[in-house]
Amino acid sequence: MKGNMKKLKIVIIGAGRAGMIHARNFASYVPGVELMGLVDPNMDACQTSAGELGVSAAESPDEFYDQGADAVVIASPTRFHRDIAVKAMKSGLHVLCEKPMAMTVAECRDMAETASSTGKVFQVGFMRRFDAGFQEVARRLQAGEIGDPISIRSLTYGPSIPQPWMYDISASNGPLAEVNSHDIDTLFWYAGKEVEEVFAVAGNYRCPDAREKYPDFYDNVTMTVRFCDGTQGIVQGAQGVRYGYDSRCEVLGVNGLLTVGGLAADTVRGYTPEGFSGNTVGSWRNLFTEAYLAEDIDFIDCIRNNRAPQAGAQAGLQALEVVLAGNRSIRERRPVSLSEIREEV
């Protein structure tokens, strides 16, 4: 750490899987910071995780604010993001908010306006923007290697069955939000254009426990996207596929194709009379370990240098608009214009 630059004090709100990735990064790998503690209403789990890291545990972040915290990472369920973020920024703290940014367009706008009025860094956790492979595709697109993009397809297939609270679309915004927010952001990132209209189809194929109480829940979705200039997009999502964590993207341009991602954990393959063998990626936590760390380091750099983040409030807002339009398309079985979503606020 240069000179006498003080360490920035960080609080993690939400001690689940994503929260603990950030917590371990800030505790051990991000320079110039001090992890103050973890916040989670499940105090047993919170105290266990905090003990692992040698920090304090709390049910509310308020006590850390009083102790001079500089920034928070929000990794709680989506429905709590807006209230936590707005209070933190008004209390003088910078915010790294995990995706999805919020539940509604109005909540996203409230968060964006608070970030603007307080001058605090507000970053959305779209960590694929910090993955070396995804960044390389962006660089080669910018260099014109395949000409103008014609279509962009991004998919995420996850191995695990959704947690029960995710079955309620009104509480989670469904897999388009929980699984495919990264894919939607990737389309915006690579296309560099606004979305005009989406059409989505979906169904529940792997979660029989949800069918009776939550008939609208879906664990598989395909959404087509039309950008304002005619560029095409496809987003595909699935939960409970079991075979591994599968994240892929392809960009077809007028002069070629760029691809990134895949199921394979390495390039070694075995072909025998018994069949094919190869190691697969087990979880997003394995695949994007370095991207999460790069994201956390960049967040601190934004704070120290008063720099706008790569994925700010606008990125979170535009992704959510597509999620809401996609969910409406699934319910009403028709194409939905993004203008419909914006006009309701």
Ligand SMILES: NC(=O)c1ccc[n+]([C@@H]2O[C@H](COP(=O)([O-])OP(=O)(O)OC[C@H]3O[C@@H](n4cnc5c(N)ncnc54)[C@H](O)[C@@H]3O)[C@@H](O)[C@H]2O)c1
Contents of the next structure:
Amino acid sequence: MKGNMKKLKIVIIGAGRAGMIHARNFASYVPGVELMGLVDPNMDACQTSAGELGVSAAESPDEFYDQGADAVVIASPTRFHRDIAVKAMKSGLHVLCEKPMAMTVAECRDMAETASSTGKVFQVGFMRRFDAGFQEVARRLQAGEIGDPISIRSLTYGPSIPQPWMYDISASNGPLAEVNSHDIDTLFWYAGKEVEEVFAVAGNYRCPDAREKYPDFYDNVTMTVRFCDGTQGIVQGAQGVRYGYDSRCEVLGVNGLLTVGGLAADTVRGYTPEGFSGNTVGSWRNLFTEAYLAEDIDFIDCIRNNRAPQAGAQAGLQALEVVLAGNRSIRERRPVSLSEIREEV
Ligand SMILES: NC(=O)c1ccc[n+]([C@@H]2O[C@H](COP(=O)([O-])OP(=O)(O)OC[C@H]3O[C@@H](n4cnc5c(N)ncnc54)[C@H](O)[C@@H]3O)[C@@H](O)[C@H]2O)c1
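Please give the corresponding structure for the form predicted together with the ligand, as opposed to the form predicted on its own shown earlier.
Let's see the whole complex now, leading with the same chain.
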């Protein structure tokens, strides 16, 4: 940043798990910014977190808007994303919105139209696009190392059981949205094509307490994806796997295979009479620490240089369309075309 350049004032809306990753980045590691404060209806927790960072806490973002905030990071529960993002952009702020972009196609379109009519930067939090390994696969694919991709498989298995609010699929869009949005975005990124149709199977294998009240809830899903040119995709998601956080992707091309991700957190192995052991990754927070920071730095660069983000409104919208098609496929036990989802709005 040039010495005389004005610092951009950033506000974090939703000071939970994801919000605090961004808050710490903007407070300490992103150049050229000032973290103004945190917004969260849970004021006790918000004040504690804001106090640790030496910034203000508020229940509503309005006071920060009045004080000249330049940009917000939205990390509230997904159902609030649209209203917060639209208001922020109409108030003249740039937006980095956590994934999934919103709950419905209509909400995503509303956000996309607001971004376009206001000219504000609107970025969706697909931070795997900033992970060095995922980026290298993209570069090598682009360079033609394995020829055209034939099939792309991306999976995310998480250790923790879902939060109870996720049990109601109609209110949360379920694991395809909360867990697999990243995998779906990676498929789009690597294939560079539109999705035509999906077929998904899912079930609840690890959350017996949800079975009676929420028979539609699933904690394990496998979805096949057909792109418009016949490229194949597979997305797999699981929650409550307990052994660690597991994110892997492989691209099979006409001339070879590229893979990224793995189970091991490091290269240390123990060999004893009981067998051998190693460390697994505990959380997405550890696995993607650098990617979240690179994402935040790039958001600021987009604002400063008035350029389009790597994952903007279109990336958020197309991922959500696939989520909704996948959930319908699970419910109705049939392949679902993306045109069905688009035409309904
Ligand atoms: N990019 C990623 O890898 C990643 C990881 C985790 C979560 N997320 C996304 O981030 C969002 C938040 O998830 P989380 O896991 O941090 O949830 P969380 O429950 O840990 O935090 C959400 C916070 O938002 C607050 N909140 C509730 N209503 C609000 C409102 N109207 N305005 C502002 N704040 C409000 C809650 O009090 C809570 O502190 C979700 O959209 C989730 O999908 C993304």
